[in-house]
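One chain follows as structure tokens, the form predicted alone.
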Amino acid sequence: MARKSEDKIEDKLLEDKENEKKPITLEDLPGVGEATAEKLRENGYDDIMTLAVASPKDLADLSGIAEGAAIKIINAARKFADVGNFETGEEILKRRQEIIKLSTGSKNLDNLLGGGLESQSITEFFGEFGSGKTQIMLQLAVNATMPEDQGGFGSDVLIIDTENTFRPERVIQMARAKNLDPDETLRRIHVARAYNAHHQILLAEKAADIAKEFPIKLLIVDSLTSHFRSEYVGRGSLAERQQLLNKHMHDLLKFGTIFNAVIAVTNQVSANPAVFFGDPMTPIGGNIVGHTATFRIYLRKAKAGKRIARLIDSPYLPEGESVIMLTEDGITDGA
């Protein structure tokens, strides 16, 4: 009879609201008061998505109400925001139609991902030293800026730095290049460096709250396993490894869906002795960063300044290789 009661509750709120066209606040929550409510955004619940993604154990755990309690606040925020349900796939189609798409500066790159890395998912790019990786992450932070008009974001840019690989020179090379003003470019990127995993994870929970204040559509890592592979060494580490990384991923994830970011990663590799034919290299994270990056880039050197990047992984395109070229200018084609 509860359940019954509390159904009826959220379905009038729900009617009320789309007759009144006004959005749903953590008050309208059953079971949510003002005291619940102010602890929730303390922890940063502070809207009705980000509580529809959130586990009832991390809400528990952060805000110090029951378990319980979580899960019923976490339901009722799932039907407001009409998250977690059976949909057919026509609405899905409708919906991936606010997907945004942000250029790499390579038509040939771009076309290897379908028109270039797509909001809502993390795009990993892995690769030896010196294969690119943090050329293309500079690249995309500076293209993100760019105005709409020109194939940019107009928006703000949020870099985690794990191996204090940002350069502002480079940059300013790179918005020279595009025509922008360097130095307004440089105010619309916000860089944090980690020092150790636990830190790199603190500040992609924390991205949210800059995300309120600025107009966040990107969110790079680099490099995103760099602490987690010199922290956690041997065997007996290992589960701890994957389980702090896994989180981490998915709060990259959790952000990108609700902001509609994209979320654009580094990754190293390891020389695999297994594999005797084709490229031994491996990227590091295991099963935890292939099953949860949406799509997986190789990048690997060539000739004459000459990069190919390889498509590997992809839940709707074919594999394949483009050729990109690392000039003064940034990422362009390669010949």
Given for the second form:
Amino acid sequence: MARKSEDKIEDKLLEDKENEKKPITLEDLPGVGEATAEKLRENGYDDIMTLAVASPKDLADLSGIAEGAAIKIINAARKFADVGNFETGEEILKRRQEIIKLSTGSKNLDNLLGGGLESQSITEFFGEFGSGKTQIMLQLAVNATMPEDQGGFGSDVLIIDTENTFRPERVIQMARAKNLDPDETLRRIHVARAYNAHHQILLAEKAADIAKEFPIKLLIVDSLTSHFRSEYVGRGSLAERQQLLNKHMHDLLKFGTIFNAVIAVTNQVSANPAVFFGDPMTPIGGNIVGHTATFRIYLRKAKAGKRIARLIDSPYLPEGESVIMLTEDGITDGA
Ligand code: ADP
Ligand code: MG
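Next block, the form predicted in complex with ligand ADP, ref. the form predicted alone:
Then the entire complex follows, led off by the chain already shown.
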């Protein structure tokens, strides 16, 4: 079969780059001139790896190039990028040994999670309004800023706030309860309000830029699904909603893997009339959210500040429940 001249150019480029050991830039890709490169960078496709794993449709939609051209660019990027390789079990074990765990503030809940929220994974907390999702997110944020010798990450935190429920006053209360300097704690928490689903997606894409400036070991999205739920209503828009949510979840997971960070998200429930036995509340987002979140915790209200946290669908931990308490000082054990 005749090889296309483009392929030859790419092979040559690859060879040259290997010899020179110069990093390959977007402009090195066939068909990418200065203007296209600029457009791509504006839309978050700022390195070869990001392009290599992009979907042609996303790339075409976001940067305004034709889908055919997008496919060509992606294929070229794949040749340069080290993607799609198999890892040995040993390599995966090594990566997993780097996993760090973040305390929720409740020892019971930490134990249920095998020691806390894991980096390189997405942990989802879902439950009704007032079940304590935001309280747990704020506590996680405070805990992540704590020094390592006190069980924290000594890191900065990113919060994507979609419901305008971030309260610095509450963070101050929780920080004081841990004998932390509240001002210092607030300085380490970076909050971005997301005004709609697309804005939320964009903020997650840009998170990597902030992580280059600050040591971010915790990324929170509170709530993951509220914008998607209100903007994509009805059967006709379900496919699009799920596609966008899928992309968003994978962006978050990628951030967690690259930066060895914990990803914590919240999700609402809706009454599912098809369930006649057991609890009829099901999380929003369906299979997409369910399959991408590694750990899912269902929060139920109980008496006097208590909440029941139930771990479901974990890949390697047994299902189980623990009781936590929402107090003035933050999250503690409930019993
Ligand atoms: P969700 O995000 O799931 O809708 P929240 O995390 O906002 O729910 O939880 C709200 C609940 O948190 C309140 O009903 C109350 O029980 C508890 N809470 C909030 N602030 C405090 C506080 N300062 N002291 C004690 N409990 C609080
Ligand atoms: Mg909330």
